[in-house]
Structure formats: C-alpha cells, structure tokens
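Just the one chain here, the form predicted on its own, laid out as structure tokens.
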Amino acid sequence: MVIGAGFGGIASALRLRAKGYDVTIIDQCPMLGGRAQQFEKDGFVYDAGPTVVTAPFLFDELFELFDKNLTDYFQLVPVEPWYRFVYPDGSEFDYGGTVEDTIEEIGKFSEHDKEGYKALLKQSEAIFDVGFTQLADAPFHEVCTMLKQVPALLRLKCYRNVWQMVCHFLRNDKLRQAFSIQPLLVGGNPFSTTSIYSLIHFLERKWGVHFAMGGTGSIVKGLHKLMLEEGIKIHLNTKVTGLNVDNNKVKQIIAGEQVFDCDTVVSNVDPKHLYRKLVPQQSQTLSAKVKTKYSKLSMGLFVLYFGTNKQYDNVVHHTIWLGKRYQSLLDDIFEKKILADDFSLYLHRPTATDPSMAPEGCDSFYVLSPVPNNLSGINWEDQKEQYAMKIIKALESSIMPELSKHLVHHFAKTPDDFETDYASVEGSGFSISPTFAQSAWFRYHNKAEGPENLYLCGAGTHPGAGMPGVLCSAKVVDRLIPVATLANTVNKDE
C-alpha cells in the first residue's frame, strides 16, 4: 500500500510493482501527482505545482523498469534560457545554455566573477559527486552511515550555508543573488540551507532544465497510464485517516469507512502529518517524536494563476523577478513570519514553449511568491485578493505593461490550501526545511521510526524536496524493501 500519490509515491509504487508486489496507491486529491495537480479554466491550462524538470533520467528509469520508453507517454523538451533574472533596476541576467554562454552573461556584471563562476561550478561538481551521485539514493536511517560521510562533508565545507559558499566565489551582489536563490526551489533559505544543496548548480549544468509539453500534468498522466498498464490499483479522492498497528506492524489503513489490509506500507505523506495524525504515539520511536515536535518547517507558498488575452513575447519561460530586498525579505518570511509589502517572484510562462496551454493568441501564467507558513497566523481569506493584486501591479509596472487591461481571469492558492488539499502541516510548501541539522540522518528516515513495515518517501524525507529529491527518495525505499515473496505477488493480468 502506498499512501500519497505525489511523484515520490508514484515512483515507489512503480518500483515495488517491478519487484513483484501487488500495489495499491491512495490519495485524497482528484488526480495523481500530489502537488502536481493541473487546472483548466476557459481554455487555459495551469500546472498547480512543480514546473522545472531537471534530472529527467529519473523519470526514464521508471519506464525502463518495464522495458518501456518515456517518449511513448510524454515529451520533454529543453528550455533556453533556464532562468531569466530581472532586477529592480531593470537589468537582466539570462542563465543557461553552455558554460561559455553563462560566462558571457556574467561578464555584463563583473569581469572578475567569470573566473569565480568557474571555481563555483567546480565546487558544485565536487559536492554533487558526493551529495547526489553517492548519497541521494542511500538509506540514512543508521547513524553509522552519517558518521562515515562526515570527513567528506567537512572537506567540502558543507557546514557553510549556500549564501556563504556563493559569496566565497562571487563578488557582484546581483550574481550572488542569482546563484544563491536555488534553495528556495526546495523550501530553503539560502542564509540557513546547507551548501550541500549547491549541488543543484551542477545538476542543472549536467542535464539542463526541461519542460513537459502539455505541462507537468502530462507527466502525471503518462505515469498514470503506465501504472494502470502494470496492474497498480489507484484510489483517488480517498483520504487516509489512520493506521491500525499491531505487534509493531501496520496491519490496516483506514480511509473513512474504507479499510485496506496491508503487508508493507509506503507513506508519501508529509512526515509531520504522518506522525502527528496517523501513526499511534505508542508505535513511534523517540527520534520520530522529537523531529515531529521540534523540526522547522519550510516557508509557505502563495501561487497566483492568471490568463491574458495577449501574448507577452518578451517574457521567457522561467523568470525570477527580484525585489529590492534580499536577505531582510527572507528573514521576514522564514524567521519573523510576517507578510511583507514587497516580494520576489518566480514567474512561469509555459506558453513560451507550448502555446497549446492557452487559447490562440493568449498566454497562461503561474506566479509563485514565497510567504510565511501558517505559523504566522496570517488570515489568508482577508489577504488573498489584496496580495494577488499587489503582484499583478508589480509585474504591470515592470515586465508586463497593461497587464490589468489584458487579464482574462485570475485565482490563487495559499498556505491554507496546501494544508487542506495536501495535508501539509502549517501549510508549508516543502515539508521541513533543508538545513544541515535536518538533512541526511537528521531528516525523517525512509525506514520508519516506528512500525517495522512502514517506509517513507517524499519531500520531508532523505534526500529532500524537488523532483529529483522525491524521485530519489523512492529509490531509497526500493533499496530498503526486498523483492516480493509469493505471498504478496500477483499476476499483473489478473
């Protein structure tokens, strides 16, 4: 049984099916994908959640398990540039393409930082070789595993945060912002996220940044088709409300009036929710209780979706729109937990690559604004529309002239929706934060800190959030669960 059908849960279900298990997956959402839902309105198509595809080989692997090809299910295309950074003074920095392309762009801001970037990329590759290649799919539920890695982590100075590492190599403030902002894509503050996550630089460089034609929803649909072909049972609109544990094993999953018997369980649920609401307290270890009580959550997300009756050809596929403040704004979001009057934004224009995601001559957009999680006490019912209009006016006054005039519609999702729709504790966007003290062995273990037949995958577990992270968490689960025995194997044609 797999609880939760985000990418981590889907990947776990497929990997265990390939091992011969009879697999059933349950999710409370109306479609598979977890946060990767998809909305359609007035002919406009919107991805609800993740939009940046890196390390596409992790999706390829899921189809190869069954001797099938990803390209028969959906199409991934490269995006150029990967991101455009737009600064308050109107200057722009296009990031992506070849190393030479990036160095040429860097030269527009700082000749000195050309060499600094080369050194930064080399350091990122060294961290990638350890943090991703060696450890991303390695189980970390035993402390000895963590202790063996301490020398390598110290050698790579992973005790530094991302900002400190980037500042060591780059001098220009604008470039420092551009090359330190990636932790926000996995729920981390660059000023507190361990520099292990700087491996993202090399990960992007190694495989590039991609987009799925039809949106991320097309990936979900392709995986859904594969699951049905391979005999995986799917129950949607089904909310798990409890686990029956006996003799330190989960025996049944309770979903309202439905009861599912189980031999092995994989949870793709926010671990804090899992241990707070589903696993009985007496069945948890002390470490699980401590993490659930004291671990720090990621920020929340305000996601604005809107369509326009004109096309903004000057706006690239991925834009990072930076506000006037950087560190102090992040401090407001992560530490003070206040909703500031200003913001920085991630703007997604999928129609730059796939015009079919909007009616002819139109554009669809998604804007992500990092905001405090619900520990802030913000009343989003009162703030939602006002905050949305602030974002629209900010874009209108900069890169999208007359935006208000060309709006067809708009709607938004707040941390309240994350809490309700995805069982995300306090509406956090990415479960617990990726700080050093909440990474690897210190993060929620993939082998449950409780019932012996319970396993965890997803953003709150090792190795962390983001598509590569949650897909790798399923590989960890795959390594922990043995090949099925005859007792829990069925013919997929039955």
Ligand SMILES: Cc1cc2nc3c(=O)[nH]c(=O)nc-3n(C[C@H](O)[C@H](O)[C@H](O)COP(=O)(O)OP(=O)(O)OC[C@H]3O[C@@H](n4cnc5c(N)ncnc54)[C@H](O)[C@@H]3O)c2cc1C
Given for the second form:
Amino acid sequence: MVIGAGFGGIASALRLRAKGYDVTIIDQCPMLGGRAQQFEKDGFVYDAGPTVVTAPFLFDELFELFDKNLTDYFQLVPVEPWYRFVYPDGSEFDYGGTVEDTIEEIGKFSEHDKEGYKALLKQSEAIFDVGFTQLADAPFHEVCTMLKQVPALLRLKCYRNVWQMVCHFLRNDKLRQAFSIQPLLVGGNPFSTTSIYSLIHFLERKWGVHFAMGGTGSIVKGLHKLMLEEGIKIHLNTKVTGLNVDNNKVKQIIAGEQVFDCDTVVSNVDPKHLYRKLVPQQSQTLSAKVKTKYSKLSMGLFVLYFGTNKQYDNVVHHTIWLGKRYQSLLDDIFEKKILADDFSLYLHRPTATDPSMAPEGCDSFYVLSPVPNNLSGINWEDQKEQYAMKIIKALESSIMPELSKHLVHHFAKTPDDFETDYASVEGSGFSISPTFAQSAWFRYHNKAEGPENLYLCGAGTHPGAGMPGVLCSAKVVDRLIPVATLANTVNKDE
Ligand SMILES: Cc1cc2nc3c(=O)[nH]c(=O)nc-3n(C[C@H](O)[C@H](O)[C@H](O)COP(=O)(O)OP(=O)(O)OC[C@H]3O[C@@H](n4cnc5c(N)ncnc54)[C@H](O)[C@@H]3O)c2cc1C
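Can you give me the structure for the form predicted together with this ligand, which would complement the form predicted on its own we have just seen?
Below: every chain and molecule of the assembly, starting with the one above.
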C-alpha cells in the first residue's frame, strides 16, 4: 500500500511493483501527482507546481524497470536559458547554456567573478560527488551512516550556509543573489540552508534544465499510464484517516469507511502529518515525536495562475524577478513570518516552449511568491486578491507592459490550499526545511521511526524536496524493502 500519489509515492509504487509486489496507491486528491496537479481553464493549461525538470534520468529509470522507454510516454526538451534573473534596475542575467556562456554573462556584472564562478562550480561538483552521487539514494536511518560521512561533510565545509559559501567565491551582489537562491527551490532560506544544497548548481550543469511538452502534467499522465499497464491499483478521492497497528506492524489502512489490509506500507504523506495524525502515538519512537514537535517547516507559497490574450515573447520560460530586498525579505518570510509589501518572484511561461498550453495568440503563466507558512496567522481570504493585484502591478511596471489589460482570468493557491489539498502541515510548500539539523540522518527517516513495515518517501524525508529529491527517496525505499515473497506477489494479469 502506498499512501499519497506525489512523485515520491508514484515512484515507490512502480519500484515495488517491479519487485513483484501487489501494489495499491491511494490519494485524497481527485488527480495523481500531488503538488504536480494540472488544471485547465478556458483552454489555458496550468501546472500547479513543479516545472523545472533536472536529473531527468531519475524518470527514465522508472520506465527502464519494466524495459520501457520514457520517450514513448512523454517528451522532455531542454530549456534555454535555464533562468533569466531580472533585477530591480532592469538589468538581466541569463543563466544556462555552456560554462563559457555563463562566464560571458557574468562578465557583464563583474570581471573578478568570472574566476570566482569557476571555483564555485568546482566546489559544487565536489559537494555533488558526495551529497548526490554517494548519499542521495542511500538509506540514512542508522546513525553510523551519518558518522561515516562527517569527515567528508566537514572537509567540504557543509556547516557553512549557501549564502556564506557563495560569498566566499563571488563579490558582485547581483551574482551572489543569483547563485544563492537555489535552496528556495527546495524550501530553504539561503541564509540558513546547509551548503550541501549548492550541489544543485552542478546538478543543473550536469544534466541541464528540461521541460515536459504539455507541462509536468504530461509526466504524471505518462506515469499513470505506466502504473495501469503494470497492474498497480489506484484509489483517488480516498483520504487515509488512520493506521491500525498491531504487534509493531501496520495491519490496516483506514480511509473513512474503507479498510485496506496491508503487509507493507509506504507513506508519501508529509511526515509531520503522518506522525501527528495517522500513526498511533504509542507506536512511534521518541525520535519521531521529537522531530514532529521541533522540526522547522519550509516557507509557504502564493501561486498565481493567469492567462493573457497576447503573447509576451520577451518573457523567457523561467524568470526569477528579484525585488529590492534580499536578506531582510527572506527574514520576513522565514523568521518574522510577516507578509511584506514587497516580494521576489518566479515567473513561469510554459508557452515559451510549448505554445499549445494556451489558445492561439495567448500565453499561460504562473507566478510564485515565497510567503510565510501558516504559523504566520495571515488571513489569506482577506489578503489573497490584494496580494495578487500587487504582483500583477509589479510585473506590469517591469517586464509585462499592460498586463492588467490583457488578463483573461486569474486564480491563486495560498498556504491554506496547500494545507487542505495536500495535508501540508501549516501550508508549507516543501515540508520541513533543509537546514543541516534537518538533513540526512536528522531528517525523517525512510524507514519509519515506528512500525517495522512502514516506510517513508517524499519531500519531508531523506534526501529532501524537489522532484530529484523525492524520486531519490523512492530509490531509498526500494533499497530498504526486500523483494516480494509469494504472500505479497500477484500476477499483473489477474
Ligand atoms: C509551486 C511549486 C513549484 C515547484 N517547483 C519545482 C520545480 O520546478 N522543480 C522541482 O524539482 N521541484 C519543484 N517543486 C517541489 C516538488 O514539486 C515537490 O517537492 C515534490 O513534487 C513533492 O513530492 P512528494 O513525493 O513529496 O509528494 P506531494 O506532491 O507532496 O504529494 C503527496 C500526496 O499525498 C497526499 N496525501 C496527504 N495526506 C494524505 C492522506 N491522509 N490520505 C491520502 N492522501 C494523502 C496529498 O494530497 C498529495 O497528493 C515545487 C513545488 C511547488 C509547490
């Protein structure tokens, strides 16, 4: 039984099916994909969440498990530039292409930082070799695994935060911002996220940045088809309300009136929610209780989806629109938990790569603003429309002239929606944040700190959030669960 059909849950279901298990996957949502749902409105197609595909081989692997090819299910195409950074003074930095392309762009801002970038990339590669290649799909539930890694992590100075590491190599403030925002992609404040996460630089460099034609929703559709072909049973609109544990094993999954018997369970649910609401307290270890009580959550997200009746050809596929404040804005979001008047934004224009995602001559967009999670007490019902209009005005007065005149429709997701739609504790965008004290062995383990037949995947578990992270968490689960025995095997034709 797999509870939750985000990418972590789907990948776990496929991996266990390939091991011979009779697999059922359950989700409370009406669609598969978790945060990667897709909406359609008036002919405009919107991905709700993830859009930047890095490490595409992790998707390939899921098809290869069954001797199939990803390209028969959906198409991934490279995006160029990977991101355009737009600064308050109107200057732009295009990041992507070859190392030489990036160095040339860096030269627009700082001659000195050309060499600094090469050194930054080298350090990022060294961290990648340990943090991704060796550890991302390695089980981390035993303290000795962590202890073995301590010398390497110290050598790589992973006690520094991402901002400190970037400042060590780069002098220009605009470039420092561009090269330190990566933790925000996985829910972390660059000023408190361990520099392990600067491996993302090298990850992007190694495999590039891709987009799925038709949007991330087409990846979900492709995986849905694969699951059906392989005989995985899917129950949507089914909310799990509890687990029956007996003799330290989960025996049944309760979903309202429905009861599912089980012998092995993988949870793709936010682990804070899992341990707070689903696993009986007496069946949890002290470590699970401590993590659930004290772990810090990532920020929330305000995502505004909108269509325009014209095309903004000057807007590239991925834009990072930076506001005037950086550290103090992040402080407002992560520490003070106040909704500031200003913001920095990520703007997604999928129609730059796939025009079929909007009616002819139109564009579909989403713009994402990191905001405090729901520990803030912000009343989103009151704030939502006002905040949306502020964002529209800011885009209109910078890179999208006359935007309000060309808006066809708009709608938004706030941290409240994340809480109700995905059982995301306090509406956080990425489960618990990726600080050093919440990474690797310190993060929620992939083998439950509780019932012995319960395993965990997804953003709140090792190695962490983001599509590559949760796909790797499913690989860890795969390594922890033995090959099926006769008792839990079924012929897929049955
Ligand atoms: C707006 C946004 C943009 C992002 N952009 C990117 C990006 O560009 N690139 C990238 O790599 N990552 C990105 N991410 C991060 C990435 O999307 C997530 O980290 C990842 O998809 C989370 O996958 P997951 O396996 O943890 O499951 P989730 O997507 O969190 O899904 C978990 C599922 O479990 C279900 N569930 C919870 N409780 C229950 C219950 N009791 N019963 C039944 N079902 C339950 C939920 O409803 C949900 O469907 C983005 C995230 C967001 C929100």
